[in-house]
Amino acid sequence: MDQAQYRRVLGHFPTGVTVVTANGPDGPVGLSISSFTAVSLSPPLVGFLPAHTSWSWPMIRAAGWFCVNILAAGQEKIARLFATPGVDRFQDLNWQPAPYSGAPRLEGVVAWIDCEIEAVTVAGDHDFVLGRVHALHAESDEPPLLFHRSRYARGPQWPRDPA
């Protein structure tokens, strides 16, 4: 199959943009992920797919815990930062430790999800990471950052949940 065609066609499906963080041996680590999904309500499970070429993923895997930070529409700069190899991604960022993992919860995100790695399965040139949710919180009603057709985009401002 032609990889360029594959990317172009699948790029028509918009995804949310997240930053997955953990505590590495030399400090916090993280990477941008657009392949994040809810998996199960009972037990509470989520999943994401880091590439085998990721520098940060082996450190997150070794930590055993991670925090998913769902980026707000105005956080494209953070998404790009965590997609750039070889830079100090946390140098100018404000964050707090997540309650269970201690992984960075980034300031200004729409929501965060604190997880323990439940399982890792090889899926082609990526791994599928299944995480058990231990804590989560919606920080704001801001629209999310989306990735669509190889570009970042603002999500719509949905009505607030009546609950």
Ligand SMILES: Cc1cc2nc3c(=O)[nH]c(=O)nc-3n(C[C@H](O)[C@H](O)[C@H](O)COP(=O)(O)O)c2cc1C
The other form holds:
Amino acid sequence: MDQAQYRRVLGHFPTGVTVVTANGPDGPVGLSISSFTAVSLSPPLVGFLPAHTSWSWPMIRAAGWFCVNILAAGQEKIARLFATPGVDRFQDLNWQPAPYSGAPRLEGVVAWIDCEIEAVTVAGDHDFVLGRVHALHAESDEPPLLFHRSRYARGPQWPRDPA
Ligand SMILES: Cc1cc2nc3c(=O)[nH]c(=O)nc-3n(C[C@H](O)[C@H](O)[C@H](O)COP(=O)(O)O)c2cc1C
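For comparison with the form predicted on its own, produce the structure of the form predicted together with the named molecule.
Every chain and every other molecule in the complex is listed next, the one we just looked at coming first.
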């Protein structure tokens, strides 16, 4: 398999951008994740795939709980920040603890989903993390941040639709 071709072709599938957060042993941790998906309605389950090379993922796993923050179109800087190694990602950010996990709920996100880790399965060079949803809320009408062919884009804006 040509890895460059794999990335290029799969990059044609557009996604949203999330930041998955948790309470680490020395404070909050989190990383940008586009491999987030709804999995099951009953029971309510979601999933995402962190790479085995991730620094934050072992701490999220140890916490046992995580919060998925769905970024708004204006939060491209946050998407880039949470994909930058070796920086204090929370230094200049406002956040509140999510109700069950206590994990950071970032200010200005379009929605957040507060989860408990239900199962972790090895999936090649990533893990597939299945999370049980304990609380969730759509915060705003802002259009979402999208990621497509290695570029960020602004999602559509719809009339108000309460959570
Ligand atoms: C838009 C976007 C989507 C990403 N999606 C994923 C993903 O689904 N899984 C993953 O492991 N890394 C993903 N990354 C890369 C991680 O965010 C990046 O490697 C980050 O530095 C990992 O942080 P960590 O080492 O602290 O865990 C994505 C990055 C960006 C910018």
